[in-house]
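In structure tokens, one chain follows: the form predicted on its own.
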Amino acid sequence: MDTTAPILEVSGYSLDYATPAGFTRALDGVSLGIAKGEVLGLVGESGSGKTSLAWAVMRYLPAGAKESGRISLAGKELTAASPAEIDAIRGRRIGMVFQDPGTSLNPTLTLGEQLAEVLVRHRGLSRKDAWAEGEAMLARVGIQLPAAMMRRYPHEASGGEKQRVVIATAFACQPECILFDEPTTALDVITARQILDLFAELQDETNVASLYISHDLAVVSSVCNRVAVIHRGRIVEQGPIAEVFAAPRDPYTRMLLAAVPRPDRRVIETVPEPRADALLEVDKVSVIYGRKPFLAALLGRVNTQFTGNREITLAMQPGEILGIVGESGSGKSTLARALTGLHPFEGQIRFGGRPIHGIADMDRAYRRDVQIIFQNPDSSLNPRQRVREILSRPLELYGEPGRGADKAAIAGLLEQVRLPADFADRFPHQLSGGEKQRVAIARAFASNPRLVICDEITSSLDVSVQAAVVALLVDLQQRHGTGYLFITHDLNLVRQIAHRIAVMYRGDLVELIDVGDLAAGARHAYTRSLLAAVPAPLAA
């Protein structure tokens, strides 16, 4: 690896965005250089810098932002290129790799024409030629089917498989460097395993410089050269990754690294009692998608039914937190559904030794026992209320006769998850990320639930803002003695959290084992390849 020169050179670079309130600063005197050949992992909270130093890099400010300092690119200085300039060096020089696939993707052109269209416009192929080499591009990042991947459009694409067609694009023209911007957060683990592999073998093909974004510490430990920790827009430490993180110096760096989810680090001991009326019970509970044969044939149409959960059986005792772990399309969340009444199922659900055979013995009592809590509180808080209206109307169907939802019970609730009580009157724009999941959960809590499902509520939080929240569902749990059902893809977080591990695949309920038999007792080849995706842990 030669380290002589950077390609990439940040020096003493600040940034301001233009707000109604003035000038906000988002990054100040950052200073850092990739090497060729080198991976520089960059660290920190949301809100710290990170995406707004890879929107700079590309040249992708708002308008109205102030910059000083420098940025370049192999020497040429981008801070100071033309707009024809950085057109011509976006995607053929420098390229990126977004978070998020499905919105990086253009849902209107098929994953062929948005590959194609690259290399005709920075290699100048021909548009038959481009096609030949965006298949090949698509096989090598490991697309079994590249002809018809090319064909599809972003819809037809599983999340890793639109994932590989990001980087096949970005590594297309052979660029210079490389940002990839958290590109497995939104994956389940042997999907984001399959993916850290993928770049590790084209970053050893490539040789190219990669800034390598993320808030989980133990992926960028697995796959980067050195680190830098960045922290209210300030690089505050960076340096190679077994010295920094073997002997961090700086108090955040400190903070970070010690709320990384440990396996051996558990946050709760308390086992609960076995009784003998279980909280829950699922009985063969199956969940069937799509039209009935009898229905298709009537209508002339496919028969598109398929399995999401396949007759699940388990049982939960009252104060249990039962993880349920698995990758996409497993079925964890269709479980959850079932289990809310927000889809149809088959079988029997038994809560408190209750009978529920369908949707319509879901009564309010039902419903006031069982809550949930979504993955994204953006798409599950109404955005058009206030939190003190959001809070009200679970308060008023299932809180305290004659009290409702008066101010005392909005503060009590805005306590419970540890947030002032002035933020009844704030909309959940005005919050930040964890912010939002903690009003979720308080929802969650208006009701006194006996269980409560959480479905993937950390998996797109910030590892401090993680620990936090799983520290708050700890202590309200011991407080209130509530059950959790803790639908996850992290293995290290679920086992410091739960009591006991269903893991799931294909719709089937593959193994359901104690978390402290996990790493030597677990039977089924399915538990073992998920153990062996997850990203080793830090050193203690």
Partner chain sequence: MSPAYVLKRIALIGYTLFVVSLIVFAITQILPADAAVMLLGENATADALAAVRVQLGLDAPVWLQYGRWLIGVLQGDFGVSMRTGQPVGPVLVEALGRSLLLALFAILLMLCLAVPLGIVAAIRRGKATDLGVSVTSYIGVSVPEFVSATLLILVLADWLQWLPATGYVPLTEDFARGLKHLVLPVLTVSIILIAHVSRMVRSELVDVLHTDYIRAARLKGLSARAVLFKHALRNALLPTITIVALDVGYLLGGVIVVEEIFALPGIGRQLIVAIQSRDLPSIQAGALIMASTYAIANFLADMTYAWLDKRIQYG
Given for the second form:
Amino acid sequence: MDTTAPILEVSGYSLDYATPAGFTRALDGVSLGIAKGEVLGLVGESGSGKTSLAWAVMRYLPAGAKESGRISLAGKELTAASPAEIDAIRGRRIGMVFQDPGTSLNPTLTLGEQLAEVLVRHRGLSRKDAWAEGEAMLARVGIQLPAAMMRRYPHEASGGEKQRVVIATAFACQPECILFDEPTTALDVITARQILDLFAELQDETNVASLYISHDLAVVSSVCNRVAVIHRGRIVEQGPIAEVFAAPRDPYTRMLLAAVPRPDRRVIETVPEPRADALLEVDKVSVIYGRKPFLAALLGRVNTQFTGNREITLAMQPGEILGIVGESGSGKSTLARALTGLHPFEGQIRFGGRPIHGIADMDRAYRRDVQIIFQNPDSSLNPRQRVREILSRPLELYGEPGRGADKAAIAGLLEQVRLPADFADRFPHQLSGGEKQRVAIARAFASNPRLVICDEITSSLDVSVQAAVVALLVDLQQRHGTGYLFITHDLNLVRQIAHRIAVMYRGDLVELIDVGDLAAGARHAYTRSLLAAVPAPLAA
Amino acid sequence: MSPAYVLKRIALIGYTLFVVSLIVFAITQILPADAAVMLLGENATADALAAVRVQLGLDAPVWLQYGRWLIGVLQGDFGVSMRTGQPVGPVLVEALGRSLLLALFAILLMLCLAVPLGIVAAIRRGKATDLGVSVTSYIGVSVPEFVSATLLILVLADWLQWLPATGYVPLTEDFARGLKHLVLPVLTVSIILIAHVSRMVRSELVDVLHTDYIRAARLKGLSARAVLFKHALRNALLPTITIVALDVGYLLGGVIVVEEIFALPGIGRQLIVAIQSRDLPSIQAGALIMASTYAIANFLADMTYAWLDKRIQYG
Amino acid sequence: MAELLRRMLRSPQGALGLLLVGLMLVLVIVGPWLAPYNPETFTPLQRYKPPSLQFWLGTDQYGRDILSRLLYGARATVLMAIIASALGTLAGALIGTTSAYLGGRSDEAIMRTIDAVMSIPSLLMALLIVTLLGKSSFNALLAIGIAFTPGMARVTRSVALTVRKQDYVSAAIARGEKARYIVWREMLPNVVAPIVVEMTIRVAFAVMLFATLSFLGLGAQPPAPEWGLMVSESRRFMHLSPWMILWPSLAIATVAIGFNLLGDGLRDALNPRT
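Having seen the form predicted on its own, can you show the form predicted in complex with its partner chain?
Let us now look at the entire complex, which starts with that chain.
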């Protein structure tokens, strides 16, 4: 058998979905091949068709889908295979690893059951043998106590453990080909790194042909041999990683590569003047979640309180961009909520020298000066208000008296975030994700604030949209001299934009460091492991 | 499921019954009817009426009356019927037994029909079968019990003469005849339940069939049967337990109407008679018993749910 | 509004529900003018007539024209059900919003009590209240309104809590908006839609409950042309003339189906994701 012949081969494949308005093209003349032991990265933004390709390979298409072209697995034509043949191929010869292990595992079955059933189905093992084999698999993917893990339910395992189980399931029947659909997107940075290491190890060991789907070029560059860039259903460029990333031929690939955050490409040039009077001082601020344990104590229950922030102390200069990084649950957003009066806190905040001991001290002036932008504009923009109403509120509250929210003022705000004036009449659902976030930014800047808290504001956006939003933020910062508290989990992005970085871990502020000093070496162990976990920003 | 959770749920039943007893007592207290007048008739002398009031404790303040009544209830003494002069408790408990039999058969019939119907409709979503189940269930939930009961009697009892129209024969006395008398009442009360629950099962299952983990199970190459029975059904039927328990409220309401129509001497009929004759102790006891039935049904459902659903840590 | 209508008409439930309920509302308004006869005129020579050209739906035990009685009764039945549901919704929304707004232990106490009240079946609750107030249409309306209140409070609270957690509410708080603005301008428009859906479906249930109360002799009183009462009165004569019982039964079921369909259609149409 010819070892260079591709295991998975897609040629001239097009796919159309049936919609009430007629057919929409999802894939357009896609051709690619993956050889044994090879990892092909499929990179694209949301809606590019990258996941559609995975469904097409798995033969999991909605009724009414129209397709043409060929998809073959080691010479076997999949588009012509019968349902029974497909059932025998899925999980046996083609495995799949999904984006979110939290939703791709059945919550009411044990992890062991969900792993063993594949072995029973495809390898004809008895339940007992399948269970033993499953334990061995779990040990192989780095689960500490495999026998115990087999008996657990999904909610009793961490995200990383669950994803290991899913990976074990995909590798269980020694398939020839495995599809990875954004397998680390739902995980924290360090967990993601561990999963990527595991992937590389298993890949070397099994020589499987892998299709690695991702929106993250940095990840793709670190795990794949070759890359295919997909845009609006078409593969615009394909080739070895080093070649494509070093000398992209297609304009879309070039745009995508330029949009990827790289620490060495600083987007902010100004440095805040070191002044004696800080804009914001946070002094031993703690946030505690959960009710006071009155009833709990009465019922002899464990204290259900939970510390979101533990004695956080930091200070910011006017016009400074302070990045806050940390994994989910580290307390970054909790701090944002405390600073904007959305959650009570202990300790003290000083803003412009004025002490603030609690929500009651946050008066009009403070509210005007401190604005917040949320992660998800779908939730932060009221779906039943037009853009005009959304933007006019802060103008009415904080605008110059007598001027109010006239048409020109709204248009001015929209213009500032580079949106056309006629967007004022639209509802949020008539805007794209990036446009919605721009409206949210315009709302925050309507009151001419001195500090804007950006809570993961780019994490639901595509790379290219993210780059545009970041450029907009930088522009606004330079025009108004606003200070940003820039909360993110993306270390590369924050190294591009921030002056200083605060690292948070389980409610504590573990390190506060100048961006310039980061490369020289962080002091705290957690910061070091975080830095090590981030995919090297593009090999080129 | 921790013991603390069970204890908390039991405490909630206690609270529920306390609130219900307050409401029921308040309603019957504000009733314009004068118990003494009802007992002695319109022509009784003022002295005789006053004597009876003292004897019944009606001269005491309202809160004291409530306290006495509650203590009695807690000891199993619901008072004496103003209509028959008999103790209320034993009569109602016997009637409750008959009603529970009716309810039990109705729930069994509902489960046997509604669950498979809902499953079939969900699997064949958008097809003729689904449409058929859907249309039938819209009609089912929209016909009040007294209408369906009347139509069933008209067709099955009067025209076809298959079943007796009304009456009640204890199963212990004549099993076959007893069953025959139960068919129409059971059918009547279960129609709305079947229609409602089958719709719920359908929509739950449709939701579950669209989840990521069902897709993952399909893409592991499991057969359609295994995906449905092992992965989907359990998750779809879990919420149905809660819905069925909430439907016990409808069921109890239906029981009142159906017992009245079919002359079935259950607790619903006792309540109607009590309401019509303004027999306060019977109304109080009947309402309290009905509410406790509902509360206990929901407690059992919650326990079953907590036991079956491994996800939630009940604290 | 036009947009909502278009979305409603797209689904079969919405379209059929709109049609049935629209038709019913027309009958409520112009029914009495359409009626060919006086609904309460006895015609001793025309008793128990089957449907004919003269009496389209036949006549009852007193020789009254059933069609005319149904047309007059639409007002009594449908209007009452809508008012009763609106009453229960209003009271429930008030309690539910308050509970969600207070939060914490007050919220828990209110909701536990609501749960307790809900353990009295709606029909029994209505029966008890009618017994307390005396039998009449108006009291039946009040009773149904009260019986619906706890359920609506529950629905409102859960919707309000969901909306309360949305970031646009957080944004308004962070902006320093007054509580009144947040409740009326940010929350209410988003809370109303699901409550309207729930209320629409409850109207169907109210029609049935109202008819049931009349059937048990505790709602509308003879000779009112209330549909439930018509079913109740004609039961004795159903062997003689099944028509008498069939028409009002059909009318009740049609209205209930109409509101059920309308509610489901509204739910789909108001869902911004579809």
